[in-house]
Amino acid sequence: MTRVDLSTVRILIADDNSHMRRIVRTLLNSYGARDITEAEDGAEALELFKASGPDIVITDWIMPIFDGLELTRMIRSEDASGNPYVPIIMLTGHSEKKRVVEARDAGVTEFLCKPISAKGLYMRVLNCIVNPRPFVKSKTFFGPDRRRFTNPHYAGEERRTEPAPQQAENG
C-alpha cells in the first residue's frame, strides 16, 4: 500500500455524529494528519470551507440545515466557492446504486459507506491526492470525471480528448 504524508494536508468533517466525527479524526491522525476540522452540519462545514480552504472535505449524506449532496453542490459552485476542485468524500450509510450515482451526479469525487475501514477511508483520502481526477465542466454537469476507467467494451461514442486516467489501488 502506497503511503503518503499527511501531516500538510488540510481536511474538513462534516457529519452530524460526534462519535462518527471523532473515529474519522482518530483515524486521519493514525495515518498522519494534523490539520482537521469538523463541523455537525451542512451550513457549519460551508462556512469552514470558506474560511479555511481545505484539501479534503469530507462529508456525511444526512445532516441538518443542509446535508452533504447539497454542501458538494455548494461547493462545485463557482458563485458560493473558493474551490470548487476541491476532493469530496461522500461518508454514508446509503449504499444505494441510486444514491451512489445521485452523489456522483452532484459532483462527489468518492464515495464510502458506513461501516467504514480504515483501509477504506485511508485508500480514497489516497485516491483524491495521489490520482486525481480530471474535472469535467459541461452545461449540466461541473464535477470530478465520472468515468474512472476506460472500458475496453463501451461501444458509445467516445467523446473524451484524453485516454481515462488509470484507476489506484481500492480498498
Given for the second form:
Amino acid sequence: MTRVDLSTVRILIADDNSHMRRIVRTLLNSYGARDITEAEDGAEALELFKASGPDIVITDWIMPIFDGLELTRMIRSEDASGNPYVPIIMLTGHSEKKRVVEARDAGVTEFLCKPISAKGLYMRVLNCIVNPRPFVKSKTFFGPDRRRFTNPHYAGEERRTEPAPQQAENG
Amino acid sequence: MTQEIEDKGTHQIIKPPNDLRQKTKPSRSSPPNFDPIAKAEQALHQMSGNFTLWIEEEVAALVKAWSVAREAGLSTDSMDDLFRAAIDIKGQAETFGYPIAGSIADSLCRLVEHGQEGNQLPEPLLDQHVQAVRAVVRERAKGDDSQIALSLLHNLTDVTNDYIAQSA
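Form predicted together with the partner chain, following the form predicted on its own:
Complete assembly follows, chain above in first position.
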C-alpha cells in the first residue's frame, strides 16, 4: 500500500452528529492525522473552511442550516474565498445511486456510504492524495472530472460538449 | 508548482498543483511497517465500549422526533426531523453493533422520503418502525441470531415496499 504521512494534513470534518464526528476523528488520528477541526453544520463548516484552509474536507450530507451538498457547491463556487480545488469526501447514510450522481454533480471528489469502515475512509483519503482528479470548468459545472477513468487507447474525437455524467462511483 | 489548463472549447480541463502529494511524503523517521487501517480498526474496537450508550442516545432522538411529529402533525418540518434521526441510525447502527436496527431505520427513511414526494403517510406504519428500532436496541438484538428482530425487519420492509408500490 502507498505510504503517506498525514501528520501535517489539515482536515475539516462537517457532521451534525457528535458520535459520527468522534468516530471519524478517531479513525483519522489512527491514520496519523493531527490537524483536525470539526463543524456541526454547513454554515460553521464554511466559516472554518475560509478561516483554516483545510487540505481535505469530509462532510455529511444532511446537516442543519445548509447541507453537505450546498456546502460543496459553495466551496466550489468562484465567490468562496479559499481553495476551490480542495478534495471533498461525502460521508453519508444515503446509498442510492441517484444520490451518488447528485453529489458528484455538485463537485464532490469521493463518496463514502455509512456505515463507515477504517478501510473505506482510508482509501478515500488516500485516493484524494495519490490519484487527484483534474477539474472540469464549463458554463454549467465546476468540479473534479466526473469521468474517473480515461481510456488511454481511445483515439476518436472529443464528443463531450458538456461534462456529462457517465459513471457513478459507489462508495 | 502551477496549475495546467487545457482549453477544450466548451470547457477547460484544469490540473491543480498537487501540493498534498508533497506534503504527505513519508519522512525517514516514519515507521516502515505502520498499518493505518489495522491501527484504526483497533482504535474503533477500543471505543466500542461506548457504542451501546450511543445507540441508545440515537434511539432516544428518534423517539423524541416521532413524539413531536405525532403531536404537531405530520408536517414537512416534523418529517424532516424524523428523517434526520432515522438516517443517523441507518448510518451508524451497524458500526454500533445493531445492523438490524439500521435496516429498520433504512425502511423508515424510504417511507418518510416517499411522504416527502407528496404521498400520504400511514401513521401506524411510521409508529411501528420507531417502536421496532426501540425494541431491537432495548432487547440487545445485535446479530442475525435474533429471529424475532429479523422477522420484525422483514415484515416491516415488506409492508413498506407494498405501501410505496401501491401509493406511488
